[in-house]
Every structure is written in C-alpha cells, then in structure tokens.
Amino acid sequence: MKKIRTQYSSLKRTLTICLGFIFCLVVMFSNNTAIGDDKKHSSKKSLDKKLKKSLKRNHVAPIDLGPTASLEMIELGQALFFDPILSGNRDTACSTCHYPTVGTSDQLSLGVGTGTMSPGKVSFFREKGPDRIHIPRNAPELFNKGSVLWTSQFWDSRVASAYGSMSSPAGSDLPSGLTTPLAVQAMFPVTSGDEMRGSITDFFDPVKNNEIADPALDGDLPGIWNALMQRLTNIDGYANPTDGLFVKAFGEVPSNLGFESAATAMAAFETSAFGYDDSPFDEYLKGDRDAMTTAQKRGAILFYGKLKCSTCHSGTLMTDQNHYNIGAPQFGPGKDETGLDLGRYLVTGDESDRFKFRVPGLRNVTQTAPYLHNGAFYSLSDVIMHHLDVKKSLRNYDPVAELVQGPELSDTYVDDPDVLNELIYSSDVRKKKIKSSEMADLLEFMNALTAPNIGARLESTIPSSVPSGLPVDEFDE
C-alpha cells in the first residue's frame, strides 16, 4: 500500500510539472502571438502614416466627378454617342474608338476611322479600309474627364481652358455656351476626315452619300458642325417637337440649336456614364484605411516616394496636365509631312515641346492598354520599365512584339538614329532602379485604381439601338 501511495505521488508531481510547463507554453504563444499582433498593427499603421503624409504632400483628395446633368440630357448624349450619323459615311460612331467594354478606348495602338471595311465592329474586328490610314494617335480613355478639375483634352492639349477661356482649333469660330474641355472636344473627331468626317473620295460616291465630305466645307468647321445638325433634324426621334430627344433635353428641335447641343449632350453622358470614384484607391482616400492591401500601400509609397510617378502623375487627377517626352517610340503616319508626330510643338510652334505630350490620367488603368501617346506598350510593366529606363526601352523596342496590329504599323517604326538620339538625350525622365519585388507593389497599387465590377458596369451604357437606325458597335465577329 505504502508503494502504491508512493507511485501515486510522484505520478502527481510529474503530472503538476507537465500541466505547469503546457501552462507556460500556452502564455509563451499567446504573448508572442499579441505580440506578433501588436507589430503587425504597428507596422500597418506606420504604412498608413507614411501614406497619409505621402499623399498630403502630394494635395490628391477624393475626386469630384462633376456636375450632374439632367436625366434628359443623359440620354440625349448616350444616344449620339453611339449613333454613326454622326459620321459622314455613317459607319464610326464616338463609340467605336472609345468602345466602353475595352476601358473606353478601343484596344488598338492607332485607331481605324470613317471608311472602315467592317462597320459596326471595334477594336481587332474593325478593320482599316483600303487607301486609308491609321489615326495618328491612340484613342484616350474618358474616365473621370468630366472633374472639374481638367482644363485640357487631347494628347498635345489643343483644347484648354484657363482664366475662364477656352482655347481650341477653332479660334473664334468656337461657338459660345460650351463650358467644359470635355464637351469642347466632342467638337473635333466629327470634321476630322481620317475619323469621323470622310474624303472627297467619300463625298463622290454616289452610295455613300456623304455631304458632309463636301471639299466646300473643307476648313469650315461651322459649315460642318450645321450639316451635321441638318442631319439630325431629319431624324423623328432626335427632331420630333412632342418627344425628340433635342425637345426633351433643351426644349429645342435640333433646326434650331448648334452642334454645341450635341456636343455638350455627350459631355454629359461621359460624365455620368465613366465617373467612377469607388476603386479601393478612392476608397482609402475617403478614410477607409483597410481599403487597400498592404502591398497596394506599398506601391502607392513608392510611386509617391522613392520611383518619383507622382512628379507628373499628381494630384487628385493623377496627372499635372503638363507636357514631356519621354522618349516614345515613333511610328504611324505620323502629323506631319515628316512622318513623325512632334506633340505639343504642332501647337504651339516650341522648339522645346518637339515629342511632349499630356501626361495621363491613370484611374482603371490597367483597363486601358495600350499605352502612350500611340500606344506603343500593351504590358503595363512594360511601360513602366520604359519611363525607368528609356535609352534601353527604346533601343531595345521591337514593333513586331509590340505592335500587334501587325506589319502596317511595323513597317512605320522609325529606327533613324538621329531621331532615337533625339527622343533619348532631350527625354525629360530620369534613369531609375527597381527590385521586382517594388515592381510587384507597384502594380498592385495600378491594380487598385480600378473600380470594382467595371466589366458590367461599363457595358451597361450600351444602348440597344439609336434613333437613326443605324446599327450600334459590337465587340464580336
């Protein structure tokens, strides 16, 4: 008995010891794990410090997407947007290069206009018609173009407003009562002849009917914009004076308004149909600190710190509105007899804007490639090494990997060594390095400026059918 009490005896103290010892394990794991939780809050916080203040600095703060117009006017714009008539040929819409499924441009380098040998499709389907030629430059994406914060439009900004004017190819033909860039440039694809407007080959064919091709408007842009007009008026459900579109929107049939109606009617809808200020990045900009993964937070520290995107890339648009080169490659038909596209020094006649352009905005951007002025970079990666490093992007660029349009724009790549000197040693960005893993965090960030459900979202602008009849674009075969 005494042996037994004694085996019982030291089986309990072995069994206290063990408990004790699981006991201090448990406390062990649970401080390093509060612990572990503490550091990782801290460290989340020091990011979002870190952040904050980069963003400050920076003066980017929520987005204000606009004015909102009226219901009526909406739909007035959704239909014109859409609608070929307003074309010469009546087969491009404004839809067709900026198609919503595809990030409100059309997915091409260089665009195919008026002429097209496959009307009523988009990007790859659409196909370029014979003795034609590519638009000279990528077709911009619309988002969030109707802020009030943007005072320009078009790559080499052609249409701005400061001080209260606004200056355009027009001059002062410009008709009054157009308040925003926006609707001032839904005033220019119409009479361009490679978009919108057709030749005077186009203008002969009897089948085509084309007046608005008629070379006695050539250089009258009045002259254009009242034809169009004229052909609206005779469509019911734009001109009907009970129930007409024009009626419904500015208590005027179209006989009566200018094309400045239209103009500012598709303003609106771009306004209300690609404003969107609800991507995680929007999200964290409204406070909500958890909006954003923190390797989204990392990247953003990085494009606002140590890689320097936000020098032009800044503010709340994302973009200064500034003018740089930065060293594109050059190819097309270019704007000029010499084959070459010069930017803004075709406004504005300075030696030193020879190859600047309009830094981009970059909300839904990994929705909108390709990239640049003509769209010489399909990976965002891509072009993002070719800002960090653009004497090795542009001596190394290959137009047969890039420019999947196939030899037509190839075949155009300028490679004369003068002319890649040029675009390198007068480049107005900076050689930098970065790790693949900064890489990794920097698209993450580019991951979340993009709206959530955008695919449906986007498509559900389409409209059925518009008021000409005539058929609205489809991105299929």
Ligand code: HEC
The other form holds:
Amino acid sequence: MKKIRTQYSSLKRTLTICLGFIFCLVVMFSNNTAIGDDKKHSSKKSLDKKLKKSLKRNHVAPIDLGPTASLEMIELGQALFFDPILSGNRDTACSTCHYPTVGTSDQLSLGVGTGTMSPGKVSFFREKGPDRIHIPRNAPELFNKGSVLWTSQFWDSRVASAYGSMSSPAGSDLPSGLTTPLAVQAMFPVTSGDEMRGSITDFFDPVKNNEIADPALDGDLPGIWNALMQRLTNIDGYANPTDGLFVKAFGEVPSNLGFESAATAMAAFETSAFGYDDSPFDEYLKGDRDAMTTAQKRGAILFYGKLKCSTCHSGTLMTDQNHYNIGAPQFGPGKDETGLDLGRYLVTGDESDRFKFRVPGLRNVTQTAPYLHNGAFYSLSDVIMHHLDVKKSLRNYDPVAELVQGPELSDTYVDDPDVLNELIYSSDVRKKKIKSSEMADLLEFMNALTAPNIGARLESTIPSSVPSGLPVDEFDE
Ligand code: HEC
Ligand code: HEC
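Could you please show the structure of the form predicted together with heme C (HEC), as a counterpart to the form predicted alone just displayed?
The complete assembly is shown below, putting the previous chain first.
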C-alpha cells in the first residue's frame, strides 16, 4: 500500500514537473513579445535613469514663472504693450517686434522700427521706411523672461541685476521703484530713435506731431519718459480718474506717476502672457516620466552629455546668462563706427568680450526662428550645425539664402577675411561630429521644449483694441 502511494506520488511529481515545463515552454513561445517589451521597458528605464542623473548634475529644476501681478496691472500692461501710442510717430508698439503668435518676436532677421511703410503690419509684411535703418539686432523672444532666475536682459546683458542692484544704460537716471530686470528693460525701447522714438526729421514733420523726438530731449531719458506720460495723461482710457487703466492698477492718474509705472505694468503683462511651464520637457522635470518620447529623451541625453550643449545652455533656464563667441556671421548696420556688432564688448570694453553674446534660453525654440542675435539662421538644424563646425559654417555661409531679408541685407554681409578669422579662431565652441540619427534626436528634444497648444494660447493675449484708438498690430497682408 505504502509502495503504491510512493509510486503514485512520484508519478504526480513527474507529471507536475512535466506540466510545469510544458507551461514554461508555452509561456516562452506565446509571450516572446512580452519579453521584448520587458527589454524595451528596462532600456526606457535606463534612459530615464541616465537623463535624471544628467539633469540633476546640471541643476535643471522645474521653472518658476515669476510673480503674478493683479489683473488690473496685467490689463494696463497689455494695453501699453500693444499700443503704438508709445512710439513718437504712433506707428510702432512693443507688439510690432514681439508679436505673440510669431514666437513673441517678428520672424525677421533684423527688425523694422518706426517710420515703416506698413504701420499695423508685422513679420514679413512689415516694410522698412525710406531713410531708415534696420534695427541692428534680432528681436529676442520673451518666453519666461519674468522668471526670477532671469537676471539679464538684451543680447549683451546691458540691463542686469546683481546682488539686489540694477545696472542699465541709464545709470543714475534710472528711476527707483523698478524691481525686476524685465521692468527696467521696458524703459528703453521707447527711447531708441530707430525703434520707437523717431528722428529729428519726424519732429519737424508737422503731420507726425512727434513731440517725443524733440532734439532738446536727446540724451535726456527722464525728459523722454515724462513726455510719454504726458501723452498718456491725455487719453481717457488710461487716465480717467474713476476707471482709467492707470487708476485701476496704481490708484493714481498718470500725471502723478512716472514711466516706471508703465514699465512695471508691461513687465507684469509679459510675465503672465509669455510664461509657460508645461512643455513635455517641463512636465518631465516635474516628474512625469512619460511626458517625453524615447527619441526626445535620447536627444536630451546628447544635449546634456556627449554634445556638451549644457556647458552654456545650462540650468533651469537652459542658459548660464553668460556671453560667448560662437562665430555668428556679421551683417546689418552694426552697433558702432566699426560697422560691426562687438556684442558684450560694447558693455565691458574688455577685448576678450569681442563678438560675445548672451546664451539664449531654448524654451519654445521651434517657434522663434530666425536664430542668433541677428537672425543669421532660419533653420534650427543649420544653427545647431553652425555650433558644431563654426569654420565650415562661416566659410560656406550664404546670406542671400539664410537671411529672411536676404535681398535687403546681403550687401551688408561682412566677408572681410580678418573678421572671419577672428570669429572662427576666437570662437568658444569646439568642433564636434554628429550622426544624422543624433541630429534627429536632438531636434526631437528641441520639439519637447514647446508648450502645448501654444499658437492659440499666444493668440489669446492679443487685445482687439487699445485705449488710444490706434490700430492694433495684425499678422496679415
Ligand atoms: C523695432 C523693434 C522693437 C520694438 C518696437 C521693441 N523691441 Fe524689444 N527688442 C528688440 C530688439 C532688437 C531687442 C534686442 C536688442 C539688444 O539686445 O540689443 C529687444 C529686446 C527686448 C527684450 C530683452 C529680451 C531678452 O531676452 O534679453 C525685452 C524684454 C523686450 N525687448 C521687450 C520690449 C518691450 C516691452 C517693448 C515696448 C516698450 C519693446 N521690446 C519694443 C526689438 C524691439
Ligand atoms: C560655448 C557656449 C555654447 C555651447 C557649448 C552651445 N551653445 Fe548654443 N548658443 C550659444 C550662444 C552664445 C548663442 C547665441 C549666439 C549669438 O546670438 O550670436 C547660442 C545660440 C543657440 C541657439 C539659437 C537660439 C536662439 O534663440 O537664437 C540654439 C538653437 C542653440 N544655441 C542650441 C545649442 C545646441 C543644441 C548646442 C549643443 C550642440 C549648443 N547650443 C551649444 C552658446 C553655446
């Protein structure tokens, strides 16, 4: 009896082992895709592990968009940002060169300021007036510039905050009460003759009625700011003592306020309208591991690793806000008597700063072509390839093909061999090889920096009218 039982139990054991083996085989053959998925899953996991490490090492944290102001302040800032009344000739607003739906810039290599042939038009439809010059630099995008991390403004950081104090071209003329670099910046476009103020000819043209360009105010920044506040005082929508926009925002009529109040309001608008922290990359930083695709993650690993983009495009803003020479082609009217734009050198006077420009942050970079401080490249892959081989890119640079205003600007292209050699041999970027698959991944990563539904969100920041009654800029032929 005992024997039979042992035989039976050994038979059972053999059967169990056999069944187990067959089950294993079935699982192995029917589920070989699951094993593949597992592998994929673990490689995805290791990609995340690698990227997480890189981001940590590079101090990339979720972005803080900056202080939110009252709705009244933002509403005033929006009106001023879009109102051509701030330009001497009433034909140029901040929005003209920083138009929301074209990446908060103007799609031009070099901007077109006051005296235009086509007031109210932006981007390719904005034509330079006769006897006017192109603005020497490209209008930068305004994304996330209200973040407290941004301590510098302009391509050469001539407006900057350090240790609680503010430096700007106005020196001691800068009024007190401006608390952020973004607000300080907004004091300046209105004082630039080519951008917004206008020229002596405009002042003497009776049709233009441009009191802001009075040559008696040349070099007198406070005088220009006061003249603008005087203008705003005469517009009911801004100055009405019960519901004027200044009264609602500051509790005061404009005649009791300085232009710093207008600048503060414009900065509040820019902060609220152009701050985005929900691109796939930003969501990834906040912890959503599925926010980026595998290709985007591979691109990010190249950006923070092998390609060393993050030596300069570092940290949360993707810029160290420092200045480097990456050998950008030179063209346009230039910034001084040399006819060149020497960049940061113009602020510091330090020879080692020649041709250095501030590193741009790269949020929404797919929306902001053309690129660099003068819009020298229209294609994102061209500007990246330029970084990777400055010599080849400069030697082969074709201004007619690359520049948005090729026919107008190509004559000004600087092909002087001395300048080209200086740009090439003093450049701060090192030559690197890149495979086409790597470039594809890198461009995918650049796509991951774009906020979702950005076109409609930007469109919604454009008002239908402004208090002066002047036409609001339109993107339209
Ligand atoms: C005619 C075109 C034009 C107009 C009008 C204009 N800007 Fe700009 N803006 C530029 C250009 C060009 C630069 C870069 C100049 C430089 O770096 O030297 C710039 C720079 C800036 C910056 C600095 C961004 C950064 O990344 O450093 C901000 C902010 C800005 N403008 C806001 C404004 C505001 C606010 C107004 C209206 C008061 C205005 N702009 C009017 C063309 C324009
Ligand atoms: C040595 C510092 C440095 C490194 C490294 C670097 N960049 Fe840049 N990058 C800059 C500077 C400075 C500019 C602006 C130069 C100018 O305007 O003349 C710039 C501009 C750009 C722009 C144009 C953005 C705009 O808004 O105009 C892109 C895109 C860009 N870099 C991507 C990259 C990528 C991708 C890498 C890695 C392959 C990289 N950069 C490596 C310094 C650097």
